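Taking the form predicted on its own, here's one chain by itself in structure tokens.
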Amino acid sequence: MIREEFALSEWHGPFDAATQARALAALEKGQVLYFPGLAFPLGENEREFLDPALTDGKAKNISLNHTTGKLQGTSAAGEKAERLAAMIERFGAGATRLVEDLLPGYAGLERARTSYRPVEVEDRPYSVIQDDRLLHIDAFPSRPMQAGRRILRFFSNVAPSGSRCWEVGEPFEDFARRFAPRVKPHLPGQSWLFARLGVTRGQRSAYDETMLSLHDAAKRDSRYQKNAPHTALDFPPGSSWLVYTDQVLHAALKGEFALEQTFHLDIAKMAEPQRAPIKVLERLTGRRLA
């Protein structure tokens, strides 16, 4: 099973213990938690944000740093930008409360940037490495996860029409076993130098370098992209979903007007830390990666 469905319609708990346990088990096994009735409602004065021209034409997404209030990647200015930031923040705060109520063991997880994705995925120009229409795991070049912190992401489709269309691939361990032999050792001192120069926010670990190599190798392998297992998932307007994108191979093929909240989680908070990508890779490679 790739997708586990939950009949939630409220953005907060309380949720019964059975629902919490089912959600936790499915998520850590590498399934997508799907909430078909969990819509993020837009106010009347927010519907003007259903406009692809809201981006600045440089970044593919509009992002908000909730700690500083800084909004990036948008053409909006002044009062319009303030209202846009308020909408994105309302989504991010709601997503955070929902995740912590549904997964109480994850309370205190780190909330990273919140993004709004108004541009049609299908129409964007990409380089191979940046093309999220190809199956990949998430690994951030400038934001190291160091000792294996997880990348957990919550999405909502706020489009007035049209599904967000994904494909998901094979289990992470199968993928890692296939590509790990291709990973080359990174250059000695490279991670230290990148951190010193401010290229990365902290120093990359061997785990970070491995995940980046796996990400790039999968996207560059056209035969793998064509022949690897693919399962199509559609997320219609008014639905939401939650997934570990560092574990679940995924490709976003089509859709516009989605909101997304990224979280980072220390693996010590997991119910089954051995399922974390760093633990899988350490078992496969026989060496410590952080």
Ligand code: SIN
Contents of the next structure:
Amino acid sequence: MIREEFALSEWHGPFDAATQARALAALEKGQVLYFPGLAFPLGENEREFLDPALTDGKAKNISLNHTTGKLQGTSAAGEKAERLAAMIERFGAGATRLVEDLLPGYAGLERARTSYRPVEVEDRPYSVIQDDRLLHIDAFPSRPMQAGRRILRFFSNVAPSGSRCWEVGEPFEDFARRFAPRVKPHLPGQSWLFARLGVTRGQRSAYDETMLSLHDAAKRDSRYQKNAPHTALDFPPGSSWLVYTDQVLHAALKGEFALEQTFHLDIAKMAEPQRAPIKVLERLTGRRLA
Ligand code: SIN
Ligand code: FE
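The structure above corresponds to the form predicted on its own; please give the structure of the form predicted in complex with succinic acid (SIN) next.
Following is the full complex, with the preceding chain placed first.
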């Protein structure tokens, strides 16, 4: 099963050891942890945020940097922007508490950006590389993961109606084996330059270059997109899910109004670091990637 279900309805523990162990093993194996009864409730005065016009029309998402409190990508201003930020912050804090209680071994994981995605996924125009309706693994051009730091994401569907519809693909190792021959060589000079110019926050490693290459190659391969193994996963309103998006091939086909919290984790904190994409890629290529 690609989706491992948990019957939670509260945004915190305590959780018994068996539940914690099941969550950890499933997540690191590349399954999606699914919380069908874990809804993020909107307050009465937050229902006005169920409005796609809340974005600034340029960015895909509205995002909150919780350390600075800075809200980006929204047309909302003043008091309305403050209330929007408070809603996104309440979600981010809740998701963080839940992940920490469910996965105690990940204590100290980095809470990165929190996003609100009010725009219908199906309708937006995208370039191929930006199109998350195509199967891909996540790799951020401007945020290097260097020695293989993980990208872990928690989502809630807050839409009043309509599922968020995903597809997930084949296991990471099968995908990597298929695309490895197409990975572009790492150019250390270019990584250094990008960091110097501020294009990237820190220097890209060979691992970062490899993951970006895999992301782009998968999206550009229309035969792969058509014929690759995939499983449909629907997340109804009022449900939440947690997934390593650097490992699980995924495509978001349809849905509006989702909240998302990104986390980063050093692979040393994993129960089974050998399952991390960097370790899989190093085994496959016989090269050190960081
Ligand atoms: C993605 O990470 O590809 C998009 C997921 C989503 O917005 O549902
Ligand atoms: Fe993605």
